[in-house]
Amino acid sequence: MIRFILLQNRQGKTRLAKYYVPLEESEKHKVEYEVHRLVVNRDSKFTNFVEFRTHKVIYRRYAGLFFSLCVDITDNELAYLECIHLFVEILDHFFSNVCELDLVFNFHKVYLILDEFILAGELQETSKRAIIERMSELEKLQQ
């Protein structure tokens, strides 16, 4: 199960945070700080999986953003690494070459994409085409 998803820039500013387990606000800030310190200082020759408290953090860096997932210790790391890549591909397709500012100014759409993709901490849909079609339908309804 996915505990939380964080998108952070190199400076540690959280651009997206979605928690699937209840945490106090102060604990959320502490977790965001710890995860950022963990992934930003990690040498690129090491794997993208690291133990974090009693869980695992799987992360991947795209340009200036770190996409981090915290999952159960027994979950498959490679599946979640692919999950991160698929999420980035969907964002890239939806925003036509996504950048950090797209995430900042269209955060509601990013959360909508994430909700189509992951439900209650579990992968709901793995088809890029299906998610993009659903997002297109939602875009038509909003116009």
Second form
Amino acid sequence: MIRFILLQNRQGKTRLAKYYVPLEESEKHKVEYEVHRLVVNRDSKFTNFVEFRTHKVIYRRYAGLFFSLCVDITDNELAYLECIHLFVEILDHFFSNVCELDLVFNFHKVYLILDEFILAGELQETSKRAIIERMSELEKLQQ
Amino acid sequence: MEGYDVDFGHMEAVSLISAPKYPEKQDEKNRWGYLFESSLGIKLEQSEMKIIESKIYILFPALGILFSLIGSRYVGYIVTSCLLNENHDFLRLAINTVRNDIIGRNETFQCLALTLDSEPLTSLKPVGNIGGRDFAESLAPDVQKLLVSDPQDDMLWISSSCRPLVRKKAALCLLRLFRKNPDAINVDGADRMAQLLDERDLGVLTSSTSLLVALVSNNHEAYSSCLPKCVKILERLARNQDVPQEYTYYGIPSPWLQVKAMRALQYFPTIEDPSTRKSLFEVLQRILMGTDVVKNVNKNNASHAVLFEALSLVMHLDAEKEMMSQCVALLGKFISVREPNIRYLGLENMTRMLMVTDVQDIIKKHQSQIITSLKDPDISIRRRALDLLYGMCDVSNAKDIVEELLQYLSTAEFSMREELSLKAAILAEKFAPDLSWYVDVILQLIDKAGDFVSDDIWFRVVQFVTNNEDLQDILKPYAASKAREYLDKIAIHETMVKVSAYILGEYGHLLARQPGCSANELFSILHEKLPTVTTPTIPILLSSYAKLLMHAQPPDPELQKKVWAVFRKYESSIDVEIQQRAVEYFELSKKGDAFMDVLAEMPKFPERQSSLIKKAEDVEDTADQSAIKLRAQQQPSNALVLTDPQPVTGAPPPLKVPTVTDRSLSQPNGSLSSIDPQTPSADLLSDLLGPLAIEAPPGTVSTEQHGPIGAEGAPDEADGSAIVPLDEQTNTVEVIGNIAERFHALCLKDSGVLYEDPYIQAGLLLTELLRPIGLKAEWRGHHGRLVLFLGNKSTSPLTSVQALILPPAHLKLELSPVPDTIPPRAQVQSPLEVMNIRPSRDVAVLDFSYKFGTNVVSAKLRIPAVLNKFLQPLQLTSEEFFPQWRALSGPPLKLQEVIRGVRPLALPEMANLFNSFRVTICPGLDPNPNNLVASTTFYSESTGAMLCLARIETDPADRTQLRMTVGSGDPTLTFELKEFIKEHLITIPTGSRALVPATGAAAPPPPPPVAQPPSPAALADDPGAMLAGLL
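Could you present the same protein in the form predicted in complex with its partner chain, rather than the form predicted on its own shown above?
What follows is the entire complex, opening with the chain shown before.
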């Protein structure tokens, strides 16, 4: 199960944080700080997995952004690693050539996409098309 | 939107949404802005927050009626997800609306509601927990209906008309509710679950399989009908039949669904049905053979994700030899590839493989590559390599592996040293080809990473050396000469000083003929280290000096002079242990023969299981890497474990040098509750230093603390009866210390341990599962504040922790809620407010229970909020005392009683007793020296601050009787205080006293009377218990 998803830039600014377990506010800050410190200095030749407390963090770097998933120790690492990539592909498709600023200014849309992609800490939908279609449906509703 | 959790730091985004803070205007746009703002967690003033909260109250119930616009519903959900955990009542309101949305016809609202449900709304506060359960219980049936059509169900139209969109959300929502409360989904949902797996839509199937994984991990038997369906899904994907293009990822049919389906299969113990088994193995075979390394990273990752899951499944199913060897060959390939992720997983899975099947020979071929991985720059890989090396070690390769570990130890980073040194020590012990090698390894280990070498490790070395029985015993001189070599180093670790001092003291004389090893020289080199060591090492050094002196042949007057000088110097040491040894060795060394006897060579230690190996086994128990075990064990837990930073992956818990408390608590317990009294404990320390300190008088036992209460809190099985058992299972837990005594000690003190028990597993003596409950107190007038702290010293969490106060009528007690679970090695505190309403001697009771594993332990403990806690010492002069005394005319304000059968006490002792319960003796007021006069102030709500006076007239001829007069401005108080003092004069405070409700208050039943604690002599006879305190 995914415990939380963090999207952080190299400076450690958290651009998106979604927790699937209840955590106190102060604990969230601590977690974000620690995860950033854990992943930011790792060489690109290193594995994409790193132990974090009693769990492990699966992370992937896209330009200056780190996508980190905290999952259970027994979870399939590579599956979650590709899950990050799929999420990035969806974002890329939705924003057409996504960049950090898109995520900053359209954060609510990013959350919407994430809610269509992952729910309750588990994958909900792996079809890019289904998610993009759902997004346009939602956008229509809001007008 | 859509109920997303908006607690991130996007202040910049907030500023984009311009809106006033107060949504007084009713237009839609403004409300949006306001709600965004409140959702985003901007810190508002307290008053502003109140306004918002009151608005929410109005806003939410009206949602359905007032705001037909979808936008407003979004708003409602956003606000709900933000505020829900803070307001319990509000939550109940919300449930109805959410429920209506779920069963309603509007798909958009359904989605909203389901997404909201899937949020981890539950805060860590207990209130939120209740809410979460409510949610789960009341919503689960409705959510279930969304998922599958049920012919008998009126709600048929929902599921049939539901788009996959709603159904996949419903599946995961149900998963969330299930995790929250496993009872929310009943087992007869199994058919529905199976039905769900027939789904064509792969999105719904992905979500449903996640739900299935959670359900089968809880109870695989109930869901056995789902097993063939999982295999069907796998077949469908593996053959790429009926898989829409959008669900293939880089040409692989939904790798995630494949992984999930195989994961679910790993929760079923076996596959009975031969045809299902056959088709599954066909699929697995296809995956194992058909996965090639390709250039595209994503494709490669995805295909290997499936491959590694297949490997896990094969391992779990314990397939035929052929397939297993195929897997091993694959893993062998993986651990030598360059791609870091694959190598990491190769190492990890190979370690798992080791536990399932015998692959030693194949792995050994890769030993050099694994050792290369141990030097990889990436710590993740290094850890896996270390695990694998540890797992693959046996007699044949132990030397190489341990030497690699030792070599690596000098360069390893701090975070890994601990684990490394423990593993090296365990392997050296388990597979040592000869003992001198073992001694070498451990000494090197101490030299390189002394901080991480626990006492256990060096005790074990000493034990081996002492017990060695070779005919030409070369080990002892060998160990001694090695120890001597290390002492030449300029800076050595303190543990090295300890072990060298011990070995040289015992066997130094064996080296006497070698240059530089005469007793005198050994003494000098040891003595050089003395200024650098801490207090616990000094006694060991003193013992070594004494032994060196004794062994010096012929007697060396020069050495004697030096050693005596040291003893004399430490005769006045502030440390009792050092002082005692110095004095006793000094005296003994004058005695000649007796000296030889006392300091004769140590006898052999009884053989026993190594505490290290035991520790390692414990570690394996808790942190077993085996996929199967872990998966089987893994409960759907919601919380990230945050208190305990130990990694679970086979890494041992931090090896700490046992603290004094640890040892003293576990030791007496181990020795007294042990099943086999001949081998009282696995604590090597006691044996090691046993004979050295036999001459120590029993008095030293008191240096061994059982918490702040002192030595009298000795364990006694009879005290177990002081716990009121909840059920039979409670019998397995034994209380450490005497509850009644702890209570009485706390009556006179402000902090200390109230209750403590170990969890005793049959035969295992060194259970580190001590859970002391302590109280810290602060008293102000009639208010008191206590802190109840509950510490879990075991390595697994304590669950269902409950603490309930049963207050007597005269006390108002408020205990802050205790968390349901105490994580391993964590301590929780909850404040307890006490208010004294009126004088009474009744005692409040804490009904306390927790669950350890399947055992429920419960205890009823008296809370030491007794009468004297509300007394304030007060000393009066005769001018102040006598007018008051005379003003109290007689009964009921002033009561007099002749008390017989008093415990005989000398007058000063009695004065001390009075002072200890805060009734101050005013000396010199009474002209008769045999009388005592005392005063104090009592605080309670009904009496306010009330002066109390007392006079004791003793009879010098007969100390067992006295006349007591007590007076105060309140008749109840006078009576209660008189009785209180009487109780303390008659009974010894350690005995239990009757708790007769004096004021007719409904007092809870007191714990049954307990036996007296065992005599201190019994404790002193046990050298183990005695010695535990010595170091």
